[in-house]
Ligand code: SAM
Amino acid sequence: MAIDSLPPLRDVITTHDLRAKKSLGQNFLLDLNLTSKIARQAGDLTGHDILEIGPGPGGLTRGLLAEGARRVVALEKDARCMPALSEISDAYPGQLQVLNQDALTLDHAEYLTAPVRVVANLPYNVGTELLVRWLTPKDWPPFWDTLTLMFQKEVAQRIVATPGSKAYGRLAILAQWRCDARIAMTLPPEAFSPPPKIHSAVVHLTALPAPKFPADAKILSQTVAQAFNQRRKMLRASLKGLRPDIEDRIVAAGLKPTSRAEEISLEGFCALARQVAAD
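Just the structure of that chain by itself now, the form predicted on its own.
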């Protein structure tokens, strides 16, 4: 079933000679019904500006516009994709702006008008770094309301992981402290061209008005990073560089100094960060 009047993606790729580049982390989704399904995971797009990273030949871009996005700002570093994206812009006058710009340095206020949702099939080589930046802005709430992002399935599992699991770590704490996070759908390798060697998953994160538990963001991040950097060690050993009396502070947070990072809940880490910050 066609979602718009534009050619099928396989024809677009052939016409513009858009072979995926491994150096750019490109794996193209060619099924427009599937890209529309991903777009729907972001919820009602009407009345929202959408930030998309790495649109490539524009499969997800077309899905977002077909699902009613007010406007899409797409960041694409591969100049080869510009003619294909220009054709989409012509089909949706005034609704698509394509920038040959780096997502890590974008001034969001210059191009996006609230409310904003981020929807992207992220390049695997920068996906986690982008997510961490979006989860750790200077001010909260952030510029975005929701993030609907495709990752390697292993990374997606780390985002939604719970205490006691092997996937549980810093990424789970950062994501779940300020967001509700869930895996919305999974995709097999054969959904992409070329097929990657791994499965993929779409994660949906909704920004909360305030963090679930009080803590200083910088100290929480530092505490969690140090705890999981030596995740097999007991807290009293892995965190000994934070404070001279760290064992007393661990106890004051209601935790056991002999516990390991993977056993500590989000609430426990926030309590510990407050104790680390205390005079």
Given for the second form:
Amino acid sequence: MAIDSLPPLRDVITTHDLRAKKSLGQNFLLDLNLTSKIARQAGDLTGHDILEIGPGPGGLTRGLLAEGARRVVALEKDARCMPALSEISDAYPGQLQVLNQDALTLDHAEYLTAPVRVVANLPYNVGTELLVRWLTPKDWPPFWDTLTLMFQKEVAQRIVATPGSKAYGRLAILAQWRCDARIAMTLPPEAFSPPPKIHSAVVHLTALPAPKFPADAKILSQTVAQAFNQRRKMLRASLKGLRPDIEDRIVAAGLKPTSRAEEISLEGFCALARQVAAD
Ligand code: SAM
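Switching forms now, from the form predicted on its own to the form predicted together with the ligand, please provide the structure.
Starting with the chain above, the whole complex follows.
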């Protein structure tokens, strides 16, 4: 069954000559039932403003609107997509605002009214950078309630990784310190046009009102980055230079100086960050 009265996405792409550009990370979703399913992973959309990055020809945008989003603000860098996106605005009067902007250069929060959900099939080249920005705002809670984001499967696994696994690192700590994070869906390459070489996954993150364990955000981020920078080294070596008496501080945090970063839980890193911050 059609989700709206607009033309099929293949026709939209032909009409507007939207040949995918690799440099912009363009792998389009053309099945509107699939884009509606992705939109539903974000939870109830009614009563929410949605921020979408990279709407492209508008498949996910249409899914979000068909699923009842109050308003969608969509940031697209590629000017070629504007006419196709205007047709969607016309079909949903007053509900879709499209900005022909680079998501990395715009303070998008100012266009949105709370509560906000972020939903996007992200361009792979800027996806991790945007995620880290959304996870490290000046103030917490952030401008968004949830993030529902498509990533390369390998990046999705790094976001939800647990200690002891190869994927566990800074991204897992950043994501899980102040959010609940889970993989909501995985998608094979054939779901996209053109198909990428890798599998993809949708990650759903829910912002918690407060961190799971107390720590200073900057010091936690710095400690974790340094620990994982040399992930095979023992903490007493990888964290050398962070503080002159780092070994005592590691012990005071209840950790072993001979442990390696990938063995340390989120709680352990927060305890360590508190010790690093102490006088
Ligand atoms: N949402 C569409 C879909 O699901 O079919 C397109 C997804 S495609 C993976 C990524 C989109 O992000 C492309 O339309 C691309 O032009 C756009 N894009 C790439 N870099 C961007 C940036 N820095 N800011 C905004 N959009 C960007």
